[in-house]
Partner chain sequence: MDTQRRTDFGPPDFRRFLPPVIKDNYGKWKYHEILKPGVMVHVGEGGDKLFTVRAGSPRLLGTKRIRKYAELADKYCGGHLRFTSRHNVEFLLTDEANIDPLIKDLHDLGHPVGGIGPAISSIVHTQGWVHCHSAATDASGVVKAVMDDLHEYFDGTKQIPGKLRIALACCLNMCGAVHCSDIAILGVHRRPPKVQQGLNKVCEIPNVIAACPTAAIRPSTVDGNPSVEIDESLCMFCANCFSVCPALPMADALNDGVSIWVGGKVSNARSEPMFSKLAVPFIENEPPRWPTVVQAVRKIVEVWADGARPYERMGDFIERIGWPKFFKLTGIEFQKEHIDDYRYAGLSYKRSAQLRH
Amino acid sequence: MSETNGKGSATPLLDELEKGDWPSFVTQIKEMAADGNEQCQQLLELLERSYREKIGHWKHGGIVGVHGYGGGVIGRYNDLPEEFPAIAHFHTLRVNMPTGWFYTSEVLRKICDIWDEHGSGLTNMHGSTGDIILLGTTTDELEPTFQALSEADFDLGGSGSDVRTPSACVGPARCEWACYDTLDLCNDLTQTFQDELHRPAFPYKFKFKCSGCPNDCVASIARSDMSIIGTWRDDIRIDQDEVRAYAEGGMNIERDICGNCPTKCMAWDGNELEIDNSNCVKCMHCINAMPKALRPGVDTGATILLGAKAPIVQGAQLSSVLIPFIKLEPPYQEIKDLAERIWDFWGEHGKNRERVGELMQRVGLGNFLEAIEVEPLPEMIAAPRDNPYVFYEEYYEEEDEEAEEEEPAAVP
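Go ahead and give me the chain we just looked at alone, the form predicted on its own.
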């Protein structure tokens, strides 16, 4: 690290990021730099310079990767290699995490040992991608790192215009609200779409995220092209004795439960709670507030939503309902077939760096549904239309048939 010559910290701007109540990445890098890690020492100096000059000194200098894969490695170079030679190359590897992020301490130590040997030692557990993020290595170390990870039974995850590493909540392993086996589905999709995950061939990225219930603990509705959110289609189970126990314990059922129901489908008479399940939108508020009294129904499955994204080409977008309810049982062929039909249409008509949700908006919902062979349903509509000039294909077909019937026979 740079000498301060008794004039204070060598990184005064970075030091500001250590202030406050929250853990700081700066502190972590400083700890590693203090142990003699040259890459971390130069990384601190480069980051301080970037903050001081208000210029990012990282550049994307070309495509790098491991043999046979088009994704999994994100190339990073700095534009001052003579001044910072230890981080002239600082590539990131995305490693496919265990489904639900379950590890043993032995496996975690193995990953850290591999990265200490081949990279900077810096990790991100986990990034918004869901992967294990290994931050900072040289081009020459990519293949040895990949080999060591493979021997430890780990594979690289997705990057670039491919299927990104599917992720799932802990599901039935630790959550009583899980309406389907998120862990099994996520693992199945990962194993099935290996080629699509490792060899980018799409207009842009495509993300699967599996949430076991409408609480959506992996934020799939905001971050995934295909959100698979657990739900149920029968009645919420009610234990009236437990409801009364909540009331006796001081909970204001009328105000805190019925009053916060978005569709006002609940009623409390002081003794029993009634739910109009036909108007329930599965928001989970009442179940979260009274977990001993209320539980999801027993006829469980998932809602498939499509089209979420962060603001890149256009603004941020939440996913929209595509299939209101589907039973999820191995081998999950219906979801796989649906994904492949979407990819076929997207691959043919999508623009470069256009997400599926943007394509759906551009071509129109009707055309998109017809192309992927899905019947339109009322649940797909987010808001009433504001254009009264809407024509239907059946209308034109009837006109054509009438015109053919009225057409006079040709004169010989």
Given for the second form:
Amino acid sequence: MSETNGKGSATPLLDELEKGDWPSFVTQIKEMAADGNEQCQQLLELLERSYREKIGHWKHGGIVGVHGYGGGVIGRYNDLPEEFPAIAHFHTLRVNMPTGWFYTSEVLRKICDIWDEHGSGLTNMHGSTGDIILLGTTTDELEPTFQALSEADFDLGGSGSDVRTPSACVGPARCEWACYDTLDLCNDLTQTFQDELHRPAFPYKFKFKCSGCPNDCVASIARSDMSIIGTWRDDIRIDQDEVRAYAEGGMNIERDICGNCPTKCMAWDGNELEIDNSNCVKCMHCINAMPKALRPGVDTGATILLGAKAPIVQGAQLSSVLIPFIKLEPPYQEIKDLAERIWDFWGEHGKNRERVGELMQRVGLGNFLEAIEVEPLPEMIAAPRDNPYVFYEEYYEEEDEEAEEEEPAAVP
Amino acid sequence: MAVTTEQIADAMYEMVKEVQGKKKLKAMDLTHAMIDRYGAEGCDKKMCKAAIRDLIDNDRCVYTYFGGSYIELPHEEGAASGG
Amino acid sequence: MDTQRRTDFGPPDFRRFLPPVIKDNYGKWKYHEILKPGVMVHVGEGGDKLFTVRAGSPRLLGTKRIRKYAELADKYCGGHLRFTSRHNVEFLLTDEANIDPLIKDLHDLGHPVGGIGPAISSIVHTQGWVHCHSAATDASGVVKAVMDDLHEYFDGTKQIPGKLRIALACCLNMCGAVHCSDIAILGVHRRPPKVQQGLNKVCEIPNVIAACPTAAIRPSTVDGNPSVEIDESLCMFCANCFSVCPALPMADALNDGVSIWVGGKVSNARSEPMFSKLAVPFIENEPPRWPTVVQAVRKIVEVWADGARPYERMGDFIERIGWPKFFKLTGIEFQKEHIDDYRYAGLSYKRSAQLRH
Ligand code: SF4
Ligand code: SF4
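Structure of the form predicted together with its partner chain, please, following the form predicted on its own?
What follows is the whole complex; the chain from before opens it.
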């Protein structure tokens, strides 16, 4: 056991990270280690060792989980189990957060009670995908933890080759720019695809992220296979009095608003702000800058983009446009059918560990669209190809030509 | 050829057993193999899904994860042993 | 086994946890204003007001601290709070008079208030040595050191031209998908995987070979046993092979470290979303406080804060001044590693004579 008294600290390097103004994760682990929590004590010592040796000491487990699910638990073992037996197994549970990360103090305490009883008491609020991360417990405690969580109405999130826990921005709960109900859609997709989320059946992971407007507060265009980004089709709503109030307050509307508009579709004459809405690309800049004066239109919906991912395996990608505009109302059947068609094609043709975006690249967007029954549109590309190596799919044989000549032309 | 979910589950189980330790199979691999074997009329994706669920729920197979998810026979976790 | 065992019921419905003011104004918010650093008010069509106080957090939280958050929510917010996608905690108030006492309590607990509007928000990050098997650096430690240095940009003590988003991932897996951040700190390996004995007992060799995007892995025989060998000249240290086969460890105390990337964004405001680009190819791991990383990040922040126009993000700023000038201003040495040599590399070469001299 560690010596913390008399001979100085057992964690001199980590102690350095308790200094400074930003809240310290070391303090968090120490707080939990304070009253005899062995897992946290040994975690500190193991981490100190990593800091000394400049190397991690964790191994990935591939089997542990709760009965029936193939996702939601990340197996972890340390590579020095004799020295650190309390954290020899130290698995993570991913718990599906309430959409939008809203909590009451009551439910937060409930989660704390469960985790104090069954695990290390350490968490991430939240993990990168959005789940509540319960950090560290033994194999034996996995099933009891799940049992306790389910009594509190919390289910596990995704991991592995499945639908990962969908996430959404704060949406209509607290944002005037939400162009659709991100929370409701996200919650609905999560509930609809429970089987796909818990029983990995895909070539690799699949993420949905729902952002209410093109500011994309959940980074869907960078981080989700299907990015659902709110937008509108009609005119930006303007309150000219409020525009003038911003100007009087010192805002340089000409330079900072009109000058920053990507399509230069705005004009300010010192009194009225004019927007050529037909050329507005819904970038949100002017609205962000003058929230009291400008608002998105009222004919709202979303753009659906496909294929974002981090570099693994073939390189990073941003999502690209699949559906330029879609109305999003419950029961959201259109988007669910679309997802299923994509999964069918991907399941049929995807290679092991190939994300949808990579498949799209490999087969070509054109072929991909055909397979999922979506018409190609100019909105899907930044520009048409500049390379002449076209895979034309049809040509006539000489006999066809003769046949054609005999036929009278259909269109005069 | 009409087959039952149980028959599909048994056939899948045999497949997994045969390659255990040599090759890892994914849910999709099993599904494709079954549709090839029994034909699309007798065996569809839904049945295959049910068969996999059956294998897992009855502890005949487990999900594993090594950079991707697989279906294997239950076995000792390699990483769990010391060193 | 418990007969009551439920599965596939999903998360509790979020509507259960919304405060009354949100239930009343759901989808009916009119506008918002930033009142001071870390505090904003949303005003409903009917005039209702919802105040939000945003506090930075270390992301790794013990239940004791979470219980403290719950206490504060009870004391000031009728028990309601939420978290953000960047690990901040937000307290949702209806009584304006509670804002300052709440901020004082948060400060007493050691949590800075800020991160709203033109500010540096919390760093999105991954697990690192605390809990990850493939980490090339720690995550929480680097983040703590960087934020200690930059906290004045979080709490509003220092003004900046626009938003600046920093993210850290401890390896190329990028659980934090950092590749579209104004500044991304990325853990990197620099030595090819070491093939361990008995690999064929742990891993299926065809899977291992197929895992490598550059076909650097070939079958071989070691002491009569099937194994693999790595063509080191083809290895780009992505660790895909390690992800599918634990017998190919990449972590290496001597050679692991971090790289720094700049100029990415996800928002569509003004310019389109873009990837971050390589600024610093490699910095050694220097636990516990990674001083070289901290300095490099600060320098980049300062160059941007000095030179950027209002609202201009890092990537837009660099595009305007040009990359040569970015390297000059930051003092970062331009090296061979900066030039892409993977797929479509040529797209990032300068294909015009438009240069600043
Ligand atoms: S939303 Fe963007 S494109 Fe549209 S008018 Fe405003 S600044 Fe211009
Ligand atoms: S690290 Fe990546 S490039 Fe190197 S051998 Fe492994 S898979 Fe191939």
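Take the two forms, find the largest set of C-alpha atoms that superpose within 1.5 Å, and that set is the rigid core. Positions refer to the first chain, counted from 1. Small disclaimer: the values here were computed from a predicted structure and weren't measured.
Asker: I want to check Pro384: does it shift between these two forms by 2 Å or more at the Cα, with the core superposed?
Answerer: Yes, its C-alpha moves 2 Å or more.
Asker: Tell me whether Glu375 is among the residues that move between these two forms (Cα shift of 2 angstroms or more, core superposed).
Answerer: No, the C-alpha position differs by under 2 Å between these two forms.
Asker: Core superposed first: is there a CA shift of 2 Å or greater at Arg52 between these two forms?
Answerer: Comparing forms between these two forms, the Arg52 CA shifts at least 2 Å.
Asker: Cα shift of Leu17 between these two forms after core superposition, in Å?
Answerer: Rounded to one decimal, the shift is 3.7 Å.
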